[in-house]
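Given as structure tokens, the chain that follows is alone and in the form predicted on its own.
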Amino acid sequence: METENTSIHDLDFGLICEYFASMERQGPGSSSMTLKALSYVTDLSENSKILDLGCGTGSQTMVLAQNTLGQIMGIDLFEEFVNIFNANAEKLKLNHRVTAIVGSMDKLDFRPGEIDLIWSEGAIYNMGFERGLNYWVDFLKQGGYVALTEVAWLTIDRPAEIEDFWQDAYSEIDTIQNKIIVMQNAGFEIITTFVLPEACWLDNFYALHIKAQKQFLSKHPNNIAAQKLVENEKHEAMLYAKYKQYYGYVFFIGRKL
């Protein structure tokens, strides 16, 4: 998330939106891993109630609509991911029951107690897990779900490279057990967590990147905020393949007490 000269804070927001909307995931994960989460939520019906927080242009809230039987809203800040995820839903004729809307997941218009299960995949990191999960909490009923991707250290020691990067990144990055105990505080029993494979992020996510980054240049001829974050996402792969032993994302299914 940075190059050696670029914080992902300091690249363009227009740029970050456009960049990623040309790209089917704008996170690692895959269908099979939604799937395996989604097995660990029962008590689904035509009637519950779904929201997918940071949902993208969708690509994980297909799926979920695709193997449940509820009502299912995405909220995404940009609306060019919202624009995509419509589009989608109403292809696979999922548009009755599947939409998405632009919103922010820390200004939810819904009643306490009236979720019954929250989706996110990559996208709690912009609200903080912490503070998330205990303003989430609220919104869901008495039994709810919560599932997420959270970035999480696999190891107690790495080298200051990639301790450094993810630092500037992501304060909030923890061990799989702190981020546990986190949950268990914001009154939540956990259900399992489990870590996503790497072809989540070679195969389904990084592998995206070569063609978007040539395309994206290709759009933004000497552009230097453009180069940059190209670069910058460069770099995050770089750090991953050198250094994924020590992090990864990992799913985190709770429910609510």
Given for the second form:
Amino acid sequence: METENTSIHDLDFGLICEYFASMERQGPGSSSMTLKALSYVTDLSENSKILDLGCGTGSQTMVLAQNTLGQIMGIDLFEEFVNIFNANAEKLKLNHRVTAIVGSMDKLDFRPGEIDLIWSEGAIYNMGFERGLNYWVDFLKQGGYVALTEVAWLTIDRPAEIEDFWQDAYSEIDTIQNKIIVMQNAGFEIITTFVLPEACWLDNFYALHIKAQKQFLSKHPNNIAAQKLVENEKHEAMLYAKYKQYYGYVFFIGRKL
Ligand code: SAH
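Okay, that one was the form predicted on its own. Can I see the form predicted in complex with S-adenosyl-L-homocysteine (SAH) too?
So here's everything in the complex, that chain up top.
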């Protein structure tokens, strides 16, 4: 319920959650790119322990689950996403080995060397690529994998408008080559990297926004915070259309040395 006493911060948090919960995915990606990344991960068995950090409502986790054996745990900060995730797992009859819990990717409750695979699509930026990899690596067993997507520059030079936008939004954005160095320094051998095709943004992400925005605005007429959220999302989509040759999401797959 929105009341006059709701702080703008709480309102924003609740609204952001509601906006993204209505979409099938919360970041750019696709089932075929999830499967492509998974094809580089070998050695999984029914005893494997897999984490999906920042799993959202879990569309990529269900693809993972349908194409691996082993136990999969999704972890996300937003309870509403976790509830949708668990309902999806149940619908797909995967709930005996696929569960999500509310938690933070920077406070993991696992033993060192316990995990076979850490998956994370479009989420590590929440704790930062370098900090995330350096923290997560300890939980992986030797030879364990990390497979994640992260925004990266695709060119050496960029127009000021998009450079400024990303410096403000996520100053850790960098070239693929520099990201690889960060990953190697965290203790990983690089198995492969590949750029997600534009359709992962345009058809699988921004197209979902257009539908979500209509519903969202009609549910919150005259709500300034809701309008601002939609404006921000539209601005981001406009920037992607204009500057998509300069940046993209990249799958990074590494193996703990
Ligand atoms: N992997 C999903 C969601 C990506 S959006 C997909 O590709 O569709 C980023 C997700 O990270 C959101 O679901 C958000 O709730 C979650 N998140 C943000 N901060 C987090 C944190 N500290 N720990 C765990 N999840 C977090």
